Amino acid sequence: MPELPEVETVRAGLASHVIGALVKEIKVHDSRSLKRNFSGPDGFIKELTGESLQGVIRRGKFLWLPLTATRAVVCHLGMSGQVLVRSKDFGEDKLTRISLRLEKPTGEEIEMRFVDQRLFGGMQIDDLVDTGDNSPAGYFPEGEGRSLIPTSVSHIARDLLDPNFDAGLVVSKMRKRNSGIKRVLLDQNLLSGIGNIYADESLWRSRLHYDRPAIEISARKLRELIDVSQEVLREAVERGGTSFDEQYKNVNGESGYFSQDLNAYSRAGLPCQRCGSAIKRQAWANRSSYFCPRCQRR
C-alpha cells in the first residue's frame, strides 16, 4: 500500500500541474472507485465540472484538492491507486477507472487520471469542517494552508513530515501503549503516514524489535525512534517512493527507488548491513515484519 512517501510525491507531482486548473469534462469509466461518493457518478460529475483546483494538500496517505471554501475532492490510493497526470494526446491507460480533463491558467488542456488495479482506492466530494487547532490542516507548501480538512480525514492524526506534528505529546501516548511499538507506528489516530515499509525501516535503523511493548520504552528512545522514521519518510520522499511492482507511479508513470535503500524490508535472508546476521521475516498480523534477530532482540 502507498505510504506517506508514495503520496507525497504524487501530491508535489498533481501541485505542480493542476493548481488553478479548471474542471472541463469528466469521464467516470468505473463506478466503483466512487463508492464513498455520496451522490454517487451523477453527483460527482455534476458538481466538480467547472470547479477549479485550489491546492493539492496531503495528511498522512490521503490527499485532497479543496474546490470552495467548504468541499474538496478526496482522493485515497487504496493499495494500488495512482493519478496520472497526460497530456492531451497522450494514449490510453490501461486500468483508468476516472479521468479529468483540465484546462491549465495556462490555457493548455491536461488529463488528471485515476488508475487503480484493485479498487481498494477512490476518490470523493467530501465537506470541510474545521480541524479545531486553528494550525494548516495537511502539508501544502505551494500555497496558504488553511485550517479546513475534509470529514473522511479529520479522523487521521498529524503525519511526521506536518510542521504542526507534536512529537512530545506522541511520544507521551506511546508511552501508556502496552501494543508492540510496529502495532503502535501503525496507528493512523496516533501518528499518520506510517505503514509495513517504513515501520521495519524505523525500526532497524532504532535498534527495536516490533514486538516491544511501547510502555516498556523509554521516552528517550521513543523521541529517537521518532526522529529515526521523520528521517526514513524524508529520505523515502527524496527519492519518489518506494516501488516493487507496476502498482505504484508518480504522476509521470515513473516509479520510485527508495527499494535500494532498504535495510530490512524484504530482505530475508539476506545479510544485516550493521552486522551481518540474515535478515528474519516473521508472519505479523496478517502481514509481514522483517528484523534483525541480533541487532534488534526482542
Contents of the next structure:
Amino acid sequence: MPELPEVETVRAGLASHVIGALVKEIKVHDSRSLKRNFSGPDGFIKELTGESLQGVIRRGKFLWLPLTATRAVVCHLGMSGQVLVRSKDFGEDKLTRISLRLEKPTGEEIEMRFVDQRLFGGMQIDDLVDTGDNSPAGYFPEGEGRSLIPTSVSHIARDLLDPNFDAGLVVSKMRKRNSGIKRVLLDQNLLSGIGNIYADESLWRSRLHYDRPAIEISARKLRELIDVSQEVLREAVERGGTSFDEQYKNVNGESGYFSQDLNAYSRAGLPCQRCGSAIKRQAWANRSSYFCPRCQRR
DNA sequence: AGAAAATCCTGCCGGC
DNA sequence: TGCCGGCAGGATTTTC
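Switching forms now, from the form predicted alone to the form predicted in complex with the DNA, please provide the structure.
To see the whole picture, the full complex is given below, headed by that same chain.
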C-alpha cells in the first residue's frame, strides 16, 4: 500500500478510534508480522496487554502508538499492510495477522486488526528516545507533540509535510547525490513519505526524468520539485490516498480516491494530460517508472 | 561512504 | 480447470 497519504489516512482514522483505549486481549495469528521482536509473540502479548494507547503519531510511512514515556508500539504497513478497526461482532478479515481487542474510554469494545498479504509490514514494541532537536517527532494533531521517537524510526528523515521539514537543507544534500533523482526522492533517510506512486507523480509535474542525476539539477529546480511533491502529497491526503485494488483501505475498509487524479503512475499507453504523448512504463530497480517521454527528457 | 543489487513474502491476474 | 510467469504501493541488508 502505503505512502505518506495512505499512512496519514490510516493514522487519522486510528486516532479517532483508539486513543485512550485499553488493550484487553491480543492474538498473534502469524508471528512473521512481529518485527525485531526477540521475546516472541509471548513477550509482545505480555507487554502490551493491559496498556492503554496514548496516541497515534506518524513520521513518513511509520506509525507509532506510545504506551508510556519510554515505550511505543511501532507499525509499518510495508507493501500491503492495512490496519482495520472493527466493531465487536464484525466478521473476520482475510489475512489478519495480529488482532487487538480494545476497550474505549466509553466502555465500547472494538477490534484493531493488522492485515497484511505480503508480510513486508509489521508491528513491534520499541524504546522511545529523544530526537534531540526539541521539536515534535512526528505528526499528531490530536495530542501532545513530544520529541520522542522509537529507536527503529530514528534514522528516518522528517517527512515533506512536517512543519520542521527543512527544504533548504534537503536540497543541498540532494545536490551532492550522483544517483538518479527518483532514487534520491525515495531515500527515506534524506526525506521521507514518498514512494513509487508519488515519486512518479511529482516528477511528472516537475517535468523531470526519473534517471536524471540529482547532482546536475539546479538548486532552484530541486526546490521546485520539493514544493511540487508537497503539493501532490497534500492533495492525496485530502482524497484519502490512492487505491488501485483491495490492497489499500482506510481503517473502515474504504478506498481512497486519488487514483482518479494520477497523471503518470499506472497510465502506460494513455495520453499525457499535458502534451498528449503516450505515457511510458519502464522497468526500474525491480519495479516500474511511469513518465512522459516528451515532457520528461533525460 | 555512497550506490546498486539482493532479499524478505503471498496472492492475484492474464495467458496458454 | 490448472499451471506458470509476471506483477505489486517498501525497507533493510549485503555487496561492490
